[in-house]
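Given next, in structure tokens, is a single chain: the form predicted alone.
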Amino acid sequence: MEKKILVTGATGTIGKALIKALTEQKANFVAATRDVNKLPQKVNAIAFDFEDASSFAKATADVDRVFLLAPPLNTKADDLLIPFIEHLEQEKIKRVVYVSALEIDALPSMPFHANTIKLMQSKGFELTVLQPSFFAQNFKNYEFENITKHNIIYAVAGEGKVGFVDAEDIGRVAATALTTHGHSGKFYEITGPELLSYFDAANVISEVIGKTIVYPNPTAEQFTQTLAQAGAPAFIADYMIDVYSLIANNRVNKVTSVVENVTGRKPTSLKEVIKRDFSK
């Protein structure tokens, strides 16, 4: 029997721009999911949960390569990843494909991601790292009513620029390096075409959705105070502060040919992205 691939949080923004790529593939996987019902009938589904051990054998029957992507605004994910990576260990499943981010090891508060890496490495997994830049589908997919509503994009990011990558070319990336040999040991920096500001940002939103978005360029005060007032909990200020000071502190003002490389298609620019978004 054809060994499958397992591809975690199968929900989120890169696991189904992930799912897209390997079924125009027609690549043998399961995406999973703590909730089946939000995956299209179509798709070879299966519950998992990382909380919950009972889920793992099921998930990685006949599975041999993993796509591994922890819960977001999680900063003790690489405790909670544990079980299951020693699951895979104990199940010989040794090829991994797991999601860092770009430049993520700069933050000290954040260090899970290193850990997680660590622990893997340490183990002897055959282990490809992608780290990537923003994403431009967070327009869309956090923005969408500061942009439509109120005309701005609301962020913490200062006058720094940053290579916003497209979620696709990201699952293009882990399909590749699931599905083809070579990419064991490497560390992929995935970032889009071109360095832009949040104000360049704003001004590409303008010109494809037809009227004036500003950035602000708040304050982290005034950003904490925001987030409050909307009811936020306290801690997602602390983070997303953290998150967006790579941009504004110019830890990821960088472009990478990595998109090309891997998946021999050229990285699709945020306007390209918005274009897509905002038609829908």
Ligand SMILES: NC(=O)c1ccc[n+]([C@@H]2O[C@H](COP(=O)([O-])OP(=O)(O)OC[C@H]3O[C@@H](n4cnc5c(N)ncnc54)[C@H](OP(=O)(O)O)[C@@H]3O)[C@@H](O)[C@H]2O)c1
Contents of the next structure:
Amino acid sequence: MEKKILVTGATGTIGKALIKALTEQKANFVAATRDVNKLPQKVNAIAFDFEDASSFAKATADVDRVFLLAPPLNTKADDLLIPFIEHLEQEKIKRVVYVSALEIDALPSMPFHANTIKLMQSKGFELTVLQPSFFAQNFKNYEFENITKHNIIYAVAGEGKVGFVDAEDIGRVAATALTTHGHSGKFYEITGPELLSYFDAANVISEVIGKTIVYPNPTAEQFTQTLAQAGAPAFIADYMIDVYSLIANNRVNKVTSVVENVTGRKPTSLKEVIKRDFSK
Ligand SMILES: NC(=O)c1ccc[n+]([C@@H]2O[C@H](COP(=O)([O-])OP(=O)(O)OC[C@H]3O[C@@H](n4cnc5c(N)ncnc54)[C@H](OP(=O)(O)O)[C@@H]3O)[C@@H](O)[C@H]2O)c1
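Next block, the form predicted together with this ligand, ref. the form predicted alone:
The complete assembly is shown below, putting the previous chain first.
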């Protein structure tokens, strides 16, 4: 009989969507977080910290599948995850659905997802790798104040195009990969339905919220300066410039049929996500 699914990153953008999908499916899962108070009481939660090996045993008790998510903005995420991956190996928990990112391997400065995948492959894990495109939720999560107070979206993405993806679609792909067979060894490039530039995204947001939002298309120097003036640590600008270069250099200008193939549902458009996120 199947045991439980452990969901790491359960309080995050994908994690919340995955929990919703698993709950709808009535799947047996446990949600991991450093602070169980962050999750609704009806969710089966467990205290868990990648940095605290003493939290691993309880979190993986009666678990046979793991959704593994590395926290963002951490260029040492591979090192952070190693002790937990070794624990999974010891416990013979081999079925893992891991979140990487679309075309991230094109960035020499960000080898952490590739390193983590290689480590799990070398240990013989039954691995499914999710490679989502840029989240449509980034506008709510990271640009809310810019949009609502300053009427801009601020990225250093040039004129490149990207298939913004709804985190709920990622959550549904993850839930399917965790609860049905045939996904081991697969790499799923998960995108939304249409290619949009940041100029296009500004138009979509303007239309939905009913005021003009501008994408100023800053240079890397302007972007770095603006973030420094806003008090952000220097590494954030460097990290974001690298990530946005995937769009600016047209590395991620693709849409795939993964969402529909895996879940049977059409992917959600940026416009629908903006409506959902900005009408709350
Ligand atoms: N944003 C994008 O456009 C995009 C695109 C492609 C791929 N990605 C990838 O997606 C991942 C980020 O996903 P997300 O946006 O869903 O994350 P998120 O919303 O920022 O949430 C991060 C999660 O990590 C957990 N966490 C942080 N430190 C932890 C620790 N020491 N131990 C255990 N859990 C810890 C947090 O849980 P608690 O605080 O509750 O403990 C939280 O649930 C990254 O790996 C990124 O590379 C992002």
